[in-house]
Amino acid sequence: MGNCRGMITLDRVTKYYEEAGTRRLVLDHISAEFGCGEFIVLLGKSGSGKSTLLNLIGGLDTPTSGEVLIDGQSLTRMNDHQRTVFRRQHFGFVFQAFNLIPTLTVEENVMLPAELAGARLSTSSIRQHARDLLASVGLLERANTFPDRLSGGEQQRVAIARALANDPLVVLADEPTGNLDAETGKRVLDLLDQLTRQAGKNLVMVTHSEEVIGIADRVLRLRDGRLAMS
């Protein structure tokens, strides 16, 4: 593990929300460490805190107490601006709703992360990288198409290409097959697994899909705000 990149460390992470004067505990002193090219799945009932934990790992939210470290760097100690910059440079996200920008072509959607992160590359280099990624998900011929012309499975494949655009340390996937039929969902899962493994990325996925258990390296279950190895 000498060359391990993107190790995720959770140190006594607690998260609660104030709702109508009462405190709702979602995550309760969670400590865990994973990474180095692992495919981690977070399972749990609806409302168990899976997406909350994913958002904390990705710096989209901050814990009430405790610390989240990525590659030894504390997200918790960063200010909002530092966290945004770190997130753009080191994370790739795949969401249930695809979240492609409808006014951009498929190619432009995949180019966007590099442009947002301020990559010091020429536009032609960024475009070529986007086209290489689209080829890897089998959609190069749709590069100039707008997202609304694609099927759900194709949109999610574009989202996977976009998630890998910045050579992230960690790819986070929140119910990536939730809007897809079973067969398309399985193809998307296999592709996500294959591409992140090839690139040596850490993949953390929230899902209800029991199929994932067979291909994940580790399955973690959230119950009553606590994390249990499965």
Ligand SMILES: Nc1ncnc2c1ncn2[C@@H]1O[C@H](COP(=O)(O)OP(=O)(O)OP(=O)(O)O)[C@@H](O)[C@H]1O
The other form holds:
Amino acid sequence: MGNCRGMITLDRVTKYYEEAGTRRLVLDHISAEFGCGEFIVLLGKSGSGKSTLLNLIGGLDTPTSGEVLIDGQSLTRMNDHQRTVFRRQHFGFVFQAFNLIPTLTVEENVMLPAELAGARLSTSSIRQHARDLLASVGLLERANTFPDRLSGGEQQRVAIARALANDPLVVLADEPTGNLDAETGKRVLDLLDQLTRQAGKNLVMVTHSEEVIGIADRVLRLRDGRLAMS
Ligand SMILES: Nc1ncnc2c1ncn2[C@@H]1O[C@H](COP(=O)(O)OP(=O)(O)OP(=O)(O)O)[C@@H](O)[C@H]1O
Ligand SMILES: [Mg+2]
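Starting from the form predicted on its own above, please write out the structure of the form predicted in complex with this ligand.
Zooming out: every chain and molecule, the one shown earlier first.
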């Protein structure tokens, strides 16, 4: 792809956690490369390191050794400030617990990433973009509502709009349907798939839902610290 900018490179990514003087190996020299516009699913047993790997890809954490590169830029070599700036500009996150800010309206929640990314845009154009995104997840009429008035599925659709608000290179989703019933989960999943595909973005999703496997481009399994394609 000529304008492929969301390439993810994992180069011998290793993560140890230190606890009470002992080191536990969670990720063991993981190397992989993902192109653009791919829907990648990460499977594995509880405790296998899925969230750890997702957080490393998203720059929320750093590996013990090895390197994570996005679009050829090493997250690992950045200092904390540089990584935070990069994260705000280039990643969208969707979490199991929605993580909307309760004191902000739905619309303000979706506006936040663009404001944090320091986009040189007027408030009114950021607001318009947020409203367009809310329309795309079917929630424009709830723009001025506070998140606690929404159902779980609605909150997650707001979180999807928010994840796309800074026009990210990569969208990362950690069990986005984990708190939803099966039918609502399916809707949220389809929406996430459709919107990221439309925008040609990489979507990396951690899930236990076997249903996702059918619509993903790549299915990866974490086991004993290693990543297996399946
Ligand atoms: N901050 C931390 N300090 C110490 N150990 C940690 C820390 N974070 C995670 N771990 C350990 O690393 C391992 C992998 O955790 P991780 O959260 O990545 O698993 P997971 O595959 O996402 O599991 P789940 O499906 O239950 O969410 C677990 O054994 C966990 O206890
Ligand atoms: Mg997890």
